[in-house]
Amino acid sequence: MKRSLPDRIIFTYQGDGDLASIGTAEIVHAANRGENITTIFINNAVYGMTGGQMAPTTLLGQKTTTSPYGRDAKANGYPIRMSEMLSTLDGSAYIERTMVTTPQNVIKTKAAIKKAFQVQLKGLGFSMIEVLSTCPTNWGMTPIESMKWLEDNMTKTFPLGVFVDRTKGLM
């Protein structure tokens, strides 16, 4: 779509099923080429839409409908962190992993959206903001407990920060 209405402002909202496994090869490629368009991605560690599967950013020993037992490196492979990978890519202007758990934390993400808005409106190339999200049902756990899990689980994972910002100097 931005290529065939480059004044139009694109952006995606995606999951970590959509994102690290349906869309791996899209989102990378987008991200090689620098399209400039601005991916939100929402990672809750499972499938929160269809049951609670294991996903590929399901941490190692989570427990998911299709991973009774947790998650196993041998058998399953480890989390796909897409925020370390795509900033590797030269296509990458803005990429920065946020979580909502605090109301401080909503605000960090909110101002992490805005400003990849703004790389995408100065056509500075591809940006992402990684939101870390909670999924209390399909984690089996309450709202209270599923935030201080992740807190206490994914941020070891998936750290917080910023991953690349090729912005310096240009906004």
Contents of the next structure:
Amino acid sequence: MKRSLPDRIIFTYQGDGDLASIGTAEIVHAANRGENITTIFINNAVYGMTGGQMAPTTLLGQKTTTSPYGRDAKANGYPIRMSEMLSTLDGSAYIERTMVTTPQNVIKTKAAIKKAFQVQLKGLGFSMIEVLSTCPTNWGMTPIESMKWLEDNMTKTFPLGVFVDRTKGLM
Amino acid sequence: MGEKFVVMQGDEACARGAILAGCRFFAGYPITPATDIAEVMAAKLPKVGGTFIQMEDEIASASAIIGASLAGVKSMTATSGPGFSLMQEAIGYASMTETPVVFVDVQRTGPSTGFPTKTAQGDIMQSRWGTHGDHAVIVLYPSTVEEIYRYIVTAFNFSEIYRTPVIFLMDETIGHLRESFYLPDPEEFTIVDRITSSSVDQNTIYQPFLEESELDDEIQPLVPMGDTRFHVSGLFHDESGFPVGNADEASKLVKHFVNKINLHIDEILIYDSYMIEDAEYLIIAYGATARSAYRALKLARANGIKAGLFKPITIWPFPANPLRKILSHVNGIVVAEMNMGQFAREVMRINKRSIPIETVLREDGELIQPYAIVEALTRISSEHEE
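Having seen the form predicted on its own, could you give me the form predicted in complex with its partner chain?
Full complex below, order starting with the chain above.
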């Protein structure tokens, strides 16, 4: 769409099951081609819409409906860090990981998303913001417990930060 | 007896029946309404020494089960329409390499992601012709939870006997249905296992495929790759599995794929018929629709319409001969299915006497209700009497 309508803002909103599993090939190559689009990547460590199956981002030991005995690296592999992986590609202009557990973090996330769209407006290439978020229903927790679990556990596997920034001097 | 009265969900019956059939490898990707099969496999397979892998998508899932089967382990995947579309290339590869594998497709309303949680019977033609090129397939279609449990075993047996992918079509309605039945004693079932290495002649090189002169309805036993070594390829190949570029050999191989199924059609066709003997009007329905049709049959009979019901379990190969026999003595046909007439077209192809056909179709994600079939029967019978 961006190639057909280059003057429009194009973004994708993708979950971890999509972006880190069935859509891996497509996101890697979109980033590698430096497609001038923005991706908002929501990572909640589980397939939410289909009812709580293991995602590529599920933490080791985490129980889901398809890892009922807990995620075991030997059987199920390791949680995949997409932001780090995509930041190795020359087509990626800006990639940052944030979380939305507190008002301050929401404000930081908004700033990151704004920057990603500015990258697109400047035509600098692929931009992505990975947002760590909760899934109280499939994690079997209250929303408050979920936010604590995210901060205590998810950020260890998925550290926050900017992984690539090729905008210096250009914005 | 050993029989136990159980309440079971269709998807669970599929997983448990597969384990009974000897399935020890499952690769899949979450998709409603087939996810429950993967969830049961994830919990149960490790306990019987089997392997469950959640793959990154359906293409990988389909490829993984082919590899596992070539290694000698009975293998299955389960998906729904969008995933089944992605698996089509691998189904062709399994046909070409004559690898026994079972693909379960719990259908939902399509095309594309459609209605994930609503029912449909729209994959009739995709199950037959979804992969490219000429080939034969076996497609089984249960209509109750108990039939799922029983016929998934048959699906594995057929895949082993005929060295072919077998497709097991289910309705979302039956996959998600919880139904009570007497769980059959495992002793009741015949389980067809893979040939073992003891039957391989150690003095000759194992040929995974038939020699050109034998290519017809014979089937070459498939020895697990771990017990011997051989080559497989999606290209046309000779008996060694290595590619050939010869038109004559390619033609013989394609005909072999078709003949090995069609020449054994009498063993492969499974169907039920109800009140056919004196029937003047025939209902044809499968899966969940057959259950509405059965009710319609009773209602029509109570109204004085002599109806009968033909319920195919094997939908591919198409049950042409059994149907022709019934069509020779009826005055009208009603085909009911949850698509825009995919199976009905096949019925029309064999309706040489041009018996009037009514179709009762739905493509909106809702079940066909018995009264709609009764109305069609009433219409077709009153037209005949005029």
